[in-house]
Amino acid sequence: MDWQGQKLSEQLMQIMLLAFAVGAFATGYVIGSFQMMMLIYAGGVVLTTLITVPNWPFYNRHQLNWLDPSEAEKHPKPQVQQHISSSSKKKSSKK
């Protein structure tokens, strides 16, 4: 999944969960059934999961262009220098 696909997936998840929550609450309120409200919301969560979690093709519209291996060899990875600190503790002076 590319970066734009991740953003789209996140937005779809938020919109769908909110829509199912509002719809489930309204239906449960009108019918007067907490159980029906929970079933509708649980179905919405399952449907949202099936739409947003798998790596569907519409989440891969903007492919990432990786560096060619031969080009990567020309530009080596920078080395991180570690500073080794010697034990330079302050000695307490006795007065």
Second form
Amino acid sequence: MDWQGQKLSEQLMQIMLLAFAVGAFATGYVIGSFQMMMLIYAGGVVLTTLITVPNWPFYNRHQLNWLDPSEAEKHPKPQVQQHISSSSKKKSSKK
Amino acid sequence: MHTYVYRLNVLLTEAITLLALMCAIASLSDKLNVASPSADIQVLHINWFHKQRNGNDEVSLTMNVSADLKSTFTWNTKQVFVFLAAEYETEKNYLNQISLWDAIIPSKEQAKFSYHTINKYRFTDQGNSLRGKKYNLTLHWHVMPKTGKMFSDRIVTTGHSLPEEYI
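Give me the form predicted together with its partner chain now, not the form predicted alone.
After this comes the whole thing, all chains and molecules, with the earlier chain placed first.
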């Protein structure tokens, strides 16, 4: 999943779970059936799992553009001078 | 959220948290219920009333226990446990409570009942001070929820008394 897809998945997950929780409670309370509340909520959780967890194609619409390798070679990474010192153990290896 | 395992973890955690919230609110909704129960307990006959070999008094009663506990049931009620207690005062104890009979009411339809029964459990005193004793018969009930807090209440019927002499 790309970044936009992950954000979409998280939003969908939270909204769907909350909606099913509220809906299940309201329905159960009005009917007077605890079992109905549990069934509706369980169904809602399963539905949410099916929609938000697998890597569906609509989560991959905003592709990440990685830099092309040939382009990367034209701009080499700057090398940091390694300080060889017997007393200092700190390696300044910032790449 | 980059792997399905991570998403599954988040989903399950949120789902269970919301479930806990729903159960808490369901339990709170029990407080909205105003119950109007009624009960009537009559002692029809005293089967025997003697002193046991160890010196304690014992009574056996035939009673008619009728009650209507339908209004104590809510959508969040699993069952109602009801028991009948004889309560009286002696010199030794300020309050003696003896459970004579109990029952479990599993559903609202069975909550209006009338039992003609002898006491399920022995009515025995600590000592021998039951002759001529005035006692209350109290119907207690515990409303057991499917989730959350249990409520209990009672109805006291006064005016019962035991005979002056052993039968």
